[in-house]
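The form predicted on its own is given below as one chain in structure tokens.
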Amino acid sequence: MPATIVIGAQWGDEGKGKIVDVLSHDADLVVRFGGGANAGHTIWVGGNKFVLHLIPSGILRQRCINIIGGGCVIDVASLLSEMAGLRAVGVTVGPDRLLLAENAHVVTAYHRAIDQLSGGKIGTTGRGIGPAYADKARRIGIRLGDLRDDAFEANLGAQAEFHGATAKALHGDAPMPDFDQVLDDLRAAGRQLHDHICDLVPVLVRARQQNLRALFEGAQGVLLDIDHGTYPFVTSSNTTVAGALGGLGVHMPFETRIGVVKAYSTRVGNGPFPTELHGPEGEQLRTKGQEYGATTGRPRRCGWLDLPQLRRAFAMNAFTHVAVTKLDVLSGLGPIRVAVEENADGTMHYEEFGAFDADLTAARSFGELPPSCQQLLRFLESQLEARLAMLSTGPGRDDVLDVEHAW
């Protein structure tokens, strides 16, 4: 089975969701396999920006099917808004297209409520994630195929208990959901998907059998795996290439591991960013890549490559292929710095390469960027002893160079 995977090698908003819809030309399957709608994959086509949350980036090929699988937690409001947006510009979200798993675990009013009021320290999303994949833990979760048959009640009413009681505890007279809108609320839901969601092992299984092009889509970014990551700093799903096989229940034989590393380095909310830059460069950045979360509008904080943690992200997954997002970006700023290695003291030290100034989009191939962007490129691929095979230079889905065929 030619199964590629396309994982954020930084802290997320690599540009993921760009490089899977330019590779799903190609899919029959695209997959996701974790998180949940605190991931952002923005895509624009023909001038029109999508912005995907929950379903992947392959629903703008009207070829794929596309799976949202069993490691990931869903937020039914959002996945149906969702759905409903691709619908009026025309996009077809039926159940032969969109396919859910069945025990993929549910984000519910509770979830979000208590994330929010308690998610602050570590920067969460507010969206819920967290406490969900906590109860899943807990065993009082809720799952798509327990909203399907309407045999949830008793889950809902522990999780209103047990978050009820927390909020009463930790944060005094916090307003929790109604109750009853809640089950109502997830009710109209099963019933609204009810077709779209099914046991994904046996679908998996003939797609491998059939030997069917599967293009696997992570969500965030390797350094906020929960277990290989920027610990606490991180989200609550495994987010690596080994944490892609625990999601979809199945074994899939990635041939192709593409690493997705944006030309600088951004993430959202708190934790350690040791090439983070403050001044004017950092706004500077921000503001030419429009670095604003697709999902919270959040203000990113921005700063050079950091190639001790890229060269980690890439060993652990052994990576094949390296896809740099956002070149276009580098465009004009000066010159290019890299930290190279962490010092005695803790600083970085880094490499300098010389600024370019050029319209990337033009470039039709490899050889046509200027010089400086071809030497500090080569110089990433042999870091990461990973092969480019893929350079995003601006934001539309023609302005691709396909350095190396990925199927």
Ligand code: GDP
The other form holds:
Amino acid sequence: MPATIVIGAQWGDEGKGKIVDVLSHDADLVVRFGGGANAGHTIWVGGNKFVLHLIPSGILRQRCINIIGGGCVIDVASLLSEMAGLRAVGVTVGPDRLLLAENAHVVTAYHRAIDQLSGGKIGTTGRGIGPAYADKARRIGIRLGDLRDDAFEANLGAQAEFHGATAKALHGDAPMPDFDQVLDDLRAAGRQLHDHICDLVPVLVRARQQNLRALFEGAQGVLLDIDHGTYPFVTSSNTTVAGALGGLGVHMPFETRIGVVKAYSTRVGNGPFPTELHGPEGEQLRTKGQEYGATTGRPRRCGWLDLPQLRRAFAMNAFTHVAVTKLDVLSGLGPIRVAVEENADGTMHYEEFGAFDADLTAARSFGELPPSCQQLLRFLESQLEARLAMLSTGPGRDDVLDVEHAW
Ligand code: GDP
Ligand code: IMO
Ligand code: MG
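Having gone through the form predicted on its own, I am curious about the other one (the form predicted together with the named molecule); can you provide its structure?
Full assembly next; the chain just shown is listed first.
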């Protein structure tokens, strides 16, 4: 089965959505397997901007069936509004094109409320992700199948009680959502989503048996993995290739494993960032790269590439290919630095690559890129021990150079 997985190799926002959108031209299925509406994947098609949080980036291709897997947590209000937004611009999102795993967990208003009260230390997106995964582990989660079958009132009551008590203990009289209102809203959402919700195991097994071309779309990035990232400054799900199988519950032989690397580093929220640039260089990257979160609008912290971290991410995930995005942002910036190793005192040792100033979108092949840009890319390829597959030179669907056809 020609299964390809696309994973962010840094702290998220590497441009996964754009890469998946390009590759989905040839896909039958596009599948999300973890995370929730904390993700924000921005895609530009012919001058139109789409921001997807939950729905896989294959939705913009009429031939693709899009699947949200069991490892995800789904804010049904956010999902319904995303579906309505797509319908409004003529994208069809019926049950024939969007399937939802019955075992995916529901993010409720209680999760959002408690995340907004307590997520500040990490700098979460406030979308209720951590509390929803925590309630899943606490066995008081609500699954999409429970919504469909209207069998969730008891667990919603348990959530109201648990989070109400926490809010009271931590924040005195912080208002919590009204139970009857939450119950009614979820019942209404269950009716609206009824025909999308199914057991995905036979669907994915059949896809594998029929050799369908399937694309698996990561959310967040390797360093935000709950087990293998920069804990506790992480999200609440597994974001790696290994984690994808857990989220799906069905074995998929990922032949092609693409690590998406932004040409510099960014991070939203708190936590370590050894190559962060605090001065005008960081500001320049942020302005040129438009580094503001698609989900919360927060300015992203910016810095140089961190090769020790990337080597580890590539080795962990056995990425076969690397897709480098936002190369155009480096153009006109001055000399480009890449951290190649950590010094004994914990500071970083950098290698420098020559500045370039060309309009990269004009390049139609690797050989037409400026020599120092080529040098940087070949250096990354050899350091990461993965083949250069795609180079992104702008946000649009066509701003991409296919160095090697990855699938
Ligand atoms: P994702 O979460 O990994 O899908 O990434 P985001 O969509 O959150 O952030 C990537 C941002 O960079 C989006 O606004 C994209 O439109 C934009 N983008 C993607 N690739 C490129 C590129 O090659 N050049 C430029 N300038 N922008 C890009
Ligand atoms: P995409 O898919 C960047 C970060 C948050 C915070 C931490 C925990 O667009 O790459 P959470 O709300 O998940 O509990 O927040 O993780 N974070 C992301 N940063 N891109 C994302 O998704 C992210 N999803 C979560 O900023 O630091
Ligand atoms: Mg994003």
